[in-house]
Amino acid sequence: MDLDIQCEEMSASRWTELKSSMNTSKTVRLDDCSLSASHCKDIGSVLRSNQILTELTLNNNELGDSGVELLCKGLLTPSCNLQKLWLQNCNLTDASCKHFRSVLSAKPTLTELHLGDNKLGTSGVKVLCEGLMDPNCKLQKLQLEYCELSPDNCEMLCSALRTKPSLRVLNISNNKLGDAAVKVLCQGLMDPNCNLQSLHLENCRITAASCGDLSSVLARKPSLTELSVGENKIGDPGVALLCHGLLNPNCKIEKLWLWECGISPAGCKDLSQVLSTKESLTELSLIGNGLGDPGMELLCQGLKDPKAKLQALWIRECGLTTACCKSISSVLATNQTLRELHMGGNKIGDAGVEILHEGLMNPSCNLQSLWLGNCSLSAACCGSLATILSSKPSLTELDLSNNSLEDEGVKKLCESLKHPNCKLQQLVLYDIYLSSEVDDELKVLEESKPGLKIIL
C-alpha cells in the first residue's frame, strides 16, 4: 500500500486518519502539506513501528532542525528499514547534519538521501560527510543541490568518493564551487574505488578550465554514464575538451546535459563527431545555447550516421528557424532510434512544420514525443499535424503550447484524435485561446478516449 498526498492542509482529524494509513504503507509521500516539527513526532513513531516502510518523502514542509531530530530518532530504531528519504526544502540548517551523521553511520539500509534546497552550509556538509565515510554507510544516492556548499567541502566529498564504492549518484548543483573545487572532486572520481554513475554540477561556477579534468574522468571511468554541467559558461573551448574524453573508447556516457553553456555553432562540430561515434549516448540536452541553423546542420550530420543511437534530443530555445528543418526532417527519416525531440521556443513557423512532416511520415521514423511549444505556429500547420496524428501510432506525446492555433487549428487536431490509428496519450495546449465550444469538444474527446490526457 502507498500513501501519496500533495498540497493538502492537515486538520487534526485528517492527520489522525493518515497516521493509521502510514502504519501500513510501504511508501509515504506528504509533499507541501504544511507539516511542522509537531508532526514529526508522529512520523518518528511510524518509522519505529512500520517495518515495511521503505520510502518517505516530506519535501516542502517547514520541519526545521527540531523536526529532523525527531525523525532521526525513529530512523535509528533497529526495526526501521527505510531505504529512501526526501527532505528537500524543509528549512534545515547545519544543526540537522549531526543527526543525519548518526543515521548514516548506523543504518546500512538507507540508500538514498535527498536534502536539496536546505541551508546546510560548509560546516553542515562536513559533518554529513563524516557519516557518509563511515564503513556502515551504504548510501547510493546523495542530493545536495542548493545547500550552500563551498569549495572547502570538495576535499571531504573527494575522500567520500574514494572510500565509498556504493555511491552511484551525486548531485551538488547550484552551489558556488568553482574550477579549483571541481579539480579536487575529480581526484576522487578517478580513484579505483569510485563507482559513481551520475554527476550533476549544474550552475557551479565552473568554466572551460574544469572541462579538462572532467574529460580525464570520462576517458578513464566507464562507470560514469551521466554528466550534467548545465548553466556553466564552459563555451566552445570547454565542449572541445569534454568531447576529447567522450570520444575515448573507455567512455560509456549515456546522458549528457549541456544546457545554457554558451555553445555556438563551433561547438556543434565537436558534438557532431561524438554523436556519430559514441553509440552509448542516448540523451543530449543543449537547451538555451545559441546553436542557430548552422549549428543544427552540423548536429544533424552526426545524427544521420548509422552509429548514432541518440533517443532523446533537447534543443529548446536554440535560435533555430525554418532553415534547419530540412536537415532535421532528414534525421527523422533515417534515424530509427530517436524517440523524443524537444524543439520548443524556436521560430520554425508553419513552413518548418510542413518540412518536418515529410520526415515524421517516413516509415523509418519512430518518434514518440514531439515538443513544439512557442514555435510561431498557426492554424495553417494543423492539417499536417493532424495527418501525422492519424498516421503515426508511435507518436504518444505532442506539445503545441503557446502557439496561435485558435479554434480552426484545434478542430483539425480533434478530428485526427478520433482516428483509430491515433495512439496519442498526451496533448499539451497551454496558453492557447479557445472558445468555450472547442474547449467543451476537447473535454468530451478526452472522456471518450480513456488513454488520452489533454492539458489546457
The other form holds:
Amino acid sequence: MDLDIQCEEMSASRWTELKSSMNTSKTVRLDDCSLSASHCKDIGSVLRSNQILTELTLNNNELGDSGVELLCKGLLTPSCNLQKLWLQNCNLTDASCKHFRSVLSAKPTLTELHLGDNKLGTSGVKVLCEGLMDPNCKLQKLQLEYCELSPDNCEMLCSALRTKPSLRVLNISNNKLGDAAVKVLCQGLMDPNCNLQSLHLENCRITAASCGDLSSVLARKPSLTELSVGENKIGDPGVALLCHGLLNPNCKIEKLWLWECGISPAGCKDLSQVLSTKESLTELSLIGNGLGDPGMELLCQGLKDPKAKLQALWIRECGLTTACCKSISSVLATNQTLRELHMGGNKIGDAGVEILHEGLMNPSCNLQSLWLGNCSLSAACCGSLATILSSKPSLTELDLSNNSLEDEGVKKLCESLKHPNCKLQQLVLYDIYLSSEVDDELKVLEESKPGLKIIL
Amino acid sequence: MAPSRPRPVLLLTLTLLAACVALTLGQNQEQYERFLLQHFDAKPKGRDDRYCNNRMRYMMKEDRRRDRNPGPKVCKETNTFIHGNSDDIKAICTSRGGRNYVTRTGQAMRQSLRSFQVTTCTWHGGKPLDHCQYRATRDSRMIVIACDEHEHPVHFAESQI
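Okay, that's the form predicted alone, but what's the structure of the form predicted in complex with the partner chain?
Then the entire complex follows, led off by the chain already shown.
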C-alpha cells in the first residue's frame, strides 16, 4: 500500500488517521504538509515498527535538526528496512549531519539519500561524507543540490568516489565549487573503482577549464551515461573539449545537459559530429544557448545522419527563426528515432509551422511530443496543425501555450481532435486567451474523447 | 381587492435569473482566483531558480487540486509571477492603473501604466511535477493582461511586451 499526500494542512484528527495507514504502507510521501519536529516522533515510531516501509518522502516540511534526530533514531532500529529517504527543503543544518552519519554507517539497506535545499554547509557535508566512507554504507544515490557545499568538500567526495563502487548518482548542482574543486572530483571519477552513472554539476561556477578534466573522464568511463553541466559558462571552447571525450569510442553517454552554457554556432559544429557518431546519445538539452539559425543548421546535419539515435532534443529559447525550420523539417522526415522536440520560445511563427508540417507528415517521422509554446503563432497556422493532428497517430503530446491562437485557431484544432485518427493524449494550451464558449467547447470535447486531456 | 400574490411563473423566472447571475459571478470569481494563483505572488523569497522550483511546484499542485478532473502531471513550460499588491494589478483593468492595449492579432487587452516586478520561471529539465526544474529571470516591466466585465484580471499575456 502507498500513502501519497501532497500539500495538505495536518489537523490532529487527520494525523491520527494517517499514522495508522503509515504503519501498513510500503511507501509514504507527505510533501508540503506543514509537518514539524513533533510529527517526526510519530514517523520515527512508524520507522521502528513498519518493516515493509521502503520509501519515505518528506520534502518541503519544516522538520529541522531536532525532527531529523527523531527520524534517525527510528532509522537506526535494526528492523527498519528503509531504502529511499527524501528530505529536500526541510530546514536542516550541519547539526543534522551527525545523525545521517550514524544512519549511513549502520544501514547498508539505505540506497538513496536526497538532502537538496538544506544548508548543510562545508562542515556538515564533511560529517556526512564520513558516513558515506564507512564500509557498511551501500548508498547508490546522493543528492546535495543547494546544500552550500564549498571546494573544501571535494577532497572527501573524491575519496568517496574512489572507495564506493555502489555510488551511481551524484548531484552536487547549485553549489559554488569552481574548476579546482571539479578537478579534484574528476580524479575520483577516473578511479577504476568508481562506477558513477550520473553526474550533475549544474550552476557550479565551472568554466572551460573543467571540461578538459570531464572530457578525460568521459573518454575513460563507459559507466558515465548522464552528465549535466547546465548553467555554467563553459562556452564553445568548453564544448569542444567535452566533445573530444564524447567522441571517444569508450564513451557511452546517453543524456547530455548543456543548457545556458554560452554555446554559439561555433560549438554546434562539434556537437553535430557527436550527434552523427554517438549512437548511445538519446537526450540532448541546449536550452538558452544562442545557437541561432546557423547553429541549428549544423545540428540538423548531424541529426540527419543514419547513425544519429537521438530521441529527445531540447532547443528552447535558442534564438531560432523561420529560417532554420526547413532543416528541422528535413530531420523530421529522415530521422526515425526522434520522439520529443522542445522548441518553444523561438520566433518560428506561422510560416515556420507550415514548413515543419511537411516533415511531420512524412511517414518516417515518429515524433510523439512537440512543444511550440511562445513561438509567435497565430490562428493562421492552426489549419496545418489540425492536419497534423488528424493524420499523425504517433503524436500524443502537443504544447501550444502562450500563442495568440484565439477562438478561431482553437476551433480548427477541435475539429481534428474529434477525428478517430487523432491519438493525442495531451493538448497543452496554457495562457491562451479564449472566450468562455470555446472554453466550454474544449471541456465537452475532452469528456467525449477518453484518453485526451486538454490543459488550459 | 386583496393584493395579488406573486405569480409562480414570474417567481421562477426571477429565481432562475438570480441563479444565472450567481453562477456567472462564481465562474468569473474562479477565473480571477486562478489568475492570482498562477500569476501573483505578493512577497516572493529570493526570486532565484530555487524560488521558481518551489513556487511552480506549489502552484501546479494547487491548480491540480482545484481541478475537478485533473489530467496527467505536466511541467508548465513558462510562467510569470507578478509581485506586489493584488489591488495594483486589479487597477490595470481600470483607468487608474491601465490603458487599452490591442494585441498583434487584434485582441483587446489592458496594459499597465507603471512597471511591475515580475519573475519568469522557465522549465529547463526534470519531468513531471515534483522534479520540474526551473530557471528564474527577474524583470521590472509593464504587463499586459485581459480583464473580465467585472474589471477582474483573468488572463496574463506573456508574450506581448
